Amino acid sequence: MELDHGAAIVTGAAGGIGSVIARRLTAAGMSVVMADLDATRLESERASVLGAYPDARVVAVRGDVGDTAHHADLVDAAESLGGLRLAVLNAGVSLQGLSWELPLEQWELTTRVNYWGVVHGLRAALSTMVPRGDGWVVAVSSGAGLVATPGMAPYVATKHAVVGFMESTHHELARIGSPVGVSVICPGNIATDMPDRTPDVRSAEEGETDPAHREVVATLGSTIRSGVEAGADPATVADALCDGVAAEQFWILPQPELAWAATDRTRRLAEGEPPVDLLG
């Protein structure tokens, strides 16, 4: 699918991956909706992107992913700057704990974000894509929702779910025979201020915690976020977005070699072996 016109939504759009994608499909030369909770930095990236290509229409849409008249928003301020032809559901938060001492509040909270804000998203975008036959969405899924570790149960969770969503979208899209079409992408580690930016990152590890296992939780901590810092420019995912779409790829992955840890997973499965901490 051509990404030189129209329009795009991009949420999660005030840091990270998403302010990237957003300036990516500007440079394309899409029309672009940025998406995101934080007012006051999504205005900065906002200004950022508009800095960068001033003949550009960008909008900046506050809003909460978890609120279905949220989307109803952004569809319609895509529809006003030429016509939404893509979305890219990028929000999400993730949280470090023990999957029985994290608080319900934070799996709830994860839920709403990482899954609810993708199906509300898609849900909205295919309401109008798929009657025009044009468009394309794309969920960001994870590395996490191809194979499971440990410390962040309700990220890995949520991102399992959206790889099974999105496939068994591309299935009903092609039994109804519609030119439109669905992706998921599932970086790795990406350098990103995610686990920052996160809302109470620090009570969901040190308020509900056993202090018998804290040692744990704070190793596993360590360690999930030494991968981030160490992680891929997040224009690596940008990229690849970019090039799976124009593609009409289902599975888009940022870095290949996650695929050969999810075929280590599926022979594991099927010869009866444990799971393998990826973590060490």
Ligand SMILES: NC(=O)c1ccc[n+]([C@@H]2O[C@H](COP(=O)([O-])OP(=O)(O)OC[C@H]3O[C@@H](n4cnc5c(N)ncnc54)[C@H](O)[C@@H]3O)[C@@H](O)[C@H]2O)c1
Second form
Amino acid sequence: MELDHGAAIVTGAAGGIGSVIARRLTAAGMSVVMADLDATRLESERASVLGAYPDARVVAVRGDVGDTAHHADLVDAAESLGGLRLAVLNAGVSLQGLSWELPLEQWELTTRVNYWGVVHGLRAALSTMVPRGDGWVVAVSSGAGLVATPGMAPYVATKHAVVGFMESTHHELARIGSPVGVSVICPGNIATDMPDRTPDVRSAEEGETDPAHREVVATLGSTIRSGVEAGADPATVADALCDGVAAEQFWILPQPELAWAATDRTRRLAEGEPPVDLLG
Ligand SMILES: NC(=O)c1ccc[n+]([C@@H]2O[C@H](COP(=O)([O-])OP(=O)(O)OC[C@H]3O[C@@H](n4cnc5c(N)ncnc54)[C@H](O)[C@@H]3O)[C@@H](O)[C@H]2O)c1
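Let me have the form predicted together with the ligand next, following on from the form predicted on its own.
Now the full complex is given, and it begins with the chain already shown.
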């Protein structure tokens, strides 16, 4: 699908990956609705995009992706900017701890943002795109949607869920013969501020972490953080996304080597071997 006209929605556009995607789509010629919960950073990112592309049409809409009304606002904004053609459902959070010790609030927040945020965004976008017979939706999952690592079970679970429901939706659109399509993008480690963003929710330290497990949790946390810090540039994701949508691919892997980890997982499944801890 061409990315040189019409409007795109990008959620999580005040963050590392989302802001680069918004900038790349603007450069390609799309009008962009930048959305995020963080109004201050969002406005500053919008100003930065407009500084680089003064003739572009870029609007900022503050809201929570867990709220269905927010997605209706985003679709309305895109429609008034020339018609919604692309939705990039990118907002996400990541919280660390052991699955049975993490405060329930952290499970609920992760599910609200990473899972329901994508479900609501996809439903709102496809309700407009499918009757019109034009458009594309990209969900930002993760390598953690293809393989499971320890220390971030809510993140892994929600990113797997996103892969599954995007794949189902892909089949459903084909069954109705729609030209509208969907992709799921699964980045590996990308150098952003994600580990430093502390959502306003009870922390693992305030939760029920067993003192005997604190060292394991701290080690996992620092391994995850160093992986992100040493990750690829967010532009890697924006490039892969634009190329993947232009080529109308379902699977978009900015770091193709991730497919081998997923293949090894499937081989272990077929051969009855236990899963491997990729952070080990
Ligand atoms: N950084 C990585 O290593 C990595 C790897 C794979 C996938 N991802 C995924 O890429 C996406 C972007 O991550 P990032 O690394 O740019 O992180 P980031 O923290 O820099 O950006 C995420 C953005 O989402 C916003 N957000 C959080 N909760 C929200 C809510 N309820 N409603 C609206 N916006 C909300 C945040 O304000 C932030 O601007 C996420 O879905 C993440 O899971 C990141």
